[in-house]
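First, one chain by itself: the form predicted on its own, in C-alpha cells.
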Amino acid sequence: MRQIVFKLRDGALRSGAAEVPVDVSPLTPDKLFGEGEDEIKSTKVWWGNRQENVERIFEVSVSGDASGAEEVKVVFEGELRKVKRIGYEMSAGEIVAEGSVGMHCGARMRGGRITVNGSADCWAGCEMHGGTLIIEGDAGDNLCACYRGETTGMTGGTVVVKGNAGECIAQYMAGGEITVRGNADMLAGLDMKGGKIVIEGDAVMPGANMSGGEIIVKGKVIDMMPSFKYEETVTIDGEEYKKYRGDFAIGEKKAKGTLLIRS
C-alpha cells in the first residue's frame, strides 16, 4: 500500500482578507500512481484563478509502494472547508479527508472509496457513476444530483450520509443507492428516474416529478406531494410501509416511481 498525505499549510489559502478555494482534482490515486514525491509536489492545482505547485499549499509525505492505483491511499489533513473537488472523477484507490470538505467532493467518480470524516459542502457525489462515498457528517444541497443544464445525475455507486442532507439531493438520479441516516431537506429525488434513496429521518416533499426509482422514508414526510397515489401496505424488514406510485403530475404513463413511507 502506498500512502500520500497532503497536509494543508496554515494560512495557505488566505489571500489578503479572503480565503480562496483550491481545486485538488488532480490529486487522486489513479492520477498520482507511478509518480515520485518530487513529481507529486510539483503537480499544479488551481488556487482561485491561478495555478500553484502542490507544495506551495500542502505539506506532502509519501510512504510505501503500490502495484496499481487501487493500492494507493490519499489522505487530506487540515482545515479543508475551502478544498474542493476532492476525488473528482477518480476511478480507483482510496481517499480519506480528515475533516469537513468543500464543494464537489466525489463528483463524477467512477470507482474507489472516499471517506469524509466531517461534513461535505454542496454537489458531493454529483453525477457519480461508481465507487463508494461515505460522509460522516452532513451533506449540503444537490448531493448526487446533476450539474445545471444536464439531465442525468447519479448513475451508480453507493453514498452514505450519517448526518442530514440538504435540498434537491439526487435530482435526475438514474442509478445507484443513497442512504441518509438523518433528515433530508426539500425535494429529495426531484426528477428521479432510477436508483434507490433511503432516508432514515424526515423528508420534505420527496419524489417530486419522479418517473422511476424508489424512495424509502423511515421518518415523517412533511408536505407530501398530492400527486402520488396510494397502492398498498407492504412489509420491509419487519416494518410496515405505505406504498405510493408517482409522480402523476408528469402524466400517468410516466409515473413509475415508488415512494414508501413507514406507517
The other form holds:
Amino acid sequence: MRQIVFKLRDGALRSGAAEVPVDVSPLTPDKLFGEGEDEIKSTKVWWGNRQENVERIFEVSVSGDASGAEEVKVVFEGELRKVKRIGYEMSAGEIVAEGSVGMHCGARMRGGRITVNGSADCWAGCEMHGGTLIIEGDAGDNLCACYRGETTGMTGGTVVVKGNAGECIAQYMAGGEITVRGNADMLAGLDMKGGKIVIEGDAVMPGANMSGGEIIVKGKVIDMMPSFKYEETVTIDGEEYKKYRGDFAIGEKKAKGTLLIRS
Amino acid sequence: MAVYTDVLCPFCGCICDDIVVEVGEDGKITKVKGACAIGRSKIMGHDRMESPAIREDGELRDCSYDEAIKRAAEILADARRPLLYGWSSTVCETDRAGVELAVEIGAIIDNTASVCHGPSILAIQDVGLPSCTLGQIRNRADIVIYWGSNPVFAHPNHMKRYSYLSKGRFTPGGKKDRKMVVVDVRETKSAKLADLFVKVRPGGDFLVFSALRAILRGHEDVVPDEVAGVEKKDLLSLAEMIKNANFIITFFGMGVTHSGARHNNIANAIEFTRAAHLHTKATIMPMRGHYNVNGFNQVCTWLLGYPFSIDLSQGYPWYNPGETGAVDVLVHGECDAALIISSDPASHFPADAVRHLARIPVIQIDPYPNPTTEFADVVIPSAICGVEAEGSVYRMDSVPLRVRKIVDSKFMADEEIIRRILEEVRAIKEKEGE
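Since the structure above is the form predicted on its own, I would like to see how the form predicted together with its partner chain looks, so please show that one next.
Next comes the full complex, this chain leading.
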C-alpha cells in the first residue's frame, strides 16, 4: 500500500482578507499512481487564477509502494473547507479526508472509495458513475445531482450520508443508491429517472417531476407534492409504508416514480 | 431650448421609448415627460459623484481619472480571485469590455441577475422558455398573470404600455378585453387591480405550479383539497380561465425567483405554461429589473457561452451559480478584490457578503455615490448611459434597442473606463513578463 498524505499548511490559502480555494482534482490515487515523491510534490494545482506546486500549499509525505492505483491511499489533513474537488473523476484507490471538505468532493467519480470524516460542501458525488462515497457528517446541496445544463445526475455507485443533506439532492438521478441517515432538505430526487434514495429522517417536497426510481422516506414528509397518487399500503422489513406514484404533473404516461412514506 | 422625442428610459427592463426630454440653453435637462417617477428622477439626474478618488488613511482623496484607473489596474492585476460585478445599468459595449477584462485577469464576472433573475435563467436553460415580445402581449393577451411580481411599484408603466391597461390590435377595449390574475403571498397594490387574486403561502409556489400542471393535464383527481394555502376550487377556476383563454402571459418576479424552491419554481412555472399549451397559446416572461440586466446576459452568452456567474480563473469559462455567483464568493470569503460597476451591493447583498466586501480592495464605477462608496478604495465617476452616453441595451423581452446620448457630460463613459483599466492591466502584465 502506498500512502500519500497532503496536510494543508496553516494559512496557505490566505490572500489578503480572503481565503482562496484550491482545486485538488489532480491529486487522486489513479492520477498519482506511478509518480515519485518529487513528481508528486511538484504537481501543479490551481489556486485562484494561478497554478502552484502542490508543495507550496500542502506538506506532502509519501510512504510504501503500490502495484496499481487500487493500492494507493491518499489522505488529506488540515482545515479542508476551502479544498475543492477532492477525488474528482477518481476511478480507483482510496481517499480519506480528515475533516470537513469543500465543494465537488467525489464529483464525476467512477470507482474507488472516498471517506469524509466531517461534512461535505455542495455538489458532493455530483454526476457520480461508480464507487463509494461515505460522508460522516452532513452533505450540502446538490449531493449526487448534476452540473448546470446537464439532464443526468448520478448513474451508479453508493453514497452514505450519516448526517443531514441539503436541497435538490439526486436531481436527475438515473442509477445507484443514496442513504441519508438524517433529514433531506427541499426537493430530494427532483427530476429523478432511476436509482434509489433512502431518507431515514424527514424530507421536504420529495420526488417532484419524478419519472422513475424509488424514494423511501422513513420520517415525515413536509409539503407532500400535490401531484402524486396514493396507490396502496405495502410492508417492507416489517414496517408499513404508503406507496405513491408520480409525478402526474409530467403526465400519466411518464409518471413512473415510486415514493414510499412510512405510515 | 431643445426638445428630444422618443427618448428611451434607462431605468427598468421596460425601457419605455416614448419619453420627451427638454434641454435648456445651458445644456441641462429641464423637463422629462411620459416617464414614471423613478425614470424621470434618473433622467433629470441628481447628487453625482464629482471626481475620481482614492482612499488614503480611511478618507477618499480626489484624484485624476489617470491616477484612479492606474490604481484600479494595479489592484486587479495583483488579485488571485478578483470579482467583477454589476454590469446591468450600463450598455452592452461596456459589458463586452468587461468580459475582455475578466478573461485577461482570470476573474469571476457576474451581474445583478445573480441576485435577481439568475434563477430564471437557470430554469430557462433546463426547460426552455415559451416567450414572446411585449408587443405581442399588448396586441393579443387576454389573460395577464403577474406571479410574485408587483408592477405597480417595480415597473410602474408596464401595465399601461404592454399589458393589462394597454389597448392593442386584438384587444381594442384595453382592460375590458383582458383579465388580470395576481398570485402573491400578500394582497399587493397590483393584486387590488386584479380580476382574480390567488394568495399562496410563502414558499408554496412550487406546489401550486405542480398542482396546476396536474389539473391542466387532466389529473385533478390526484390534487388534494388545499395546496399551499390555496383551495382546490380556486385552482380549478384558474385552470378553467386558462383553458378558455386565447393568449396567456405569465409575468413573474422576485417573489418566485428568490423564495422557496427558487430556480426550480421558475422551471415549474415554465412547465405550467407548457401544460397550458395542451389547451391554448401561453407564454411566460421574467420581469427584468435593471434596463440592461438582460443585455449583460446576452453579451456574456455570445462571448463566453454562459449568461452570468462565470469563473474564468482557470483559463476557461466555468459556470456554476451557487459556487461562482458574486454573493457566493463573497459569503465564502473567497475573493480578494472586487470591481463594482453601476450597482450597489452594499445595499442589496446579505450582510456577510457586504462584510467581506468591506475587507477587500474595492473599485467602484458609478455615476452616483451609494452605500458601496462608503468602503470603496477607488471611486471612478461615469457618465449616465442613455442620457450622457449611448449604447445598445436589451429590453426584458430580449428586443435590442439603442439608448441615446441627450446631453454632454464632463464624465468618462463606462466603456472607456473599462478599456483604459484593461490597457493598464495589460501593461502591468507585460512588465511582469519581461
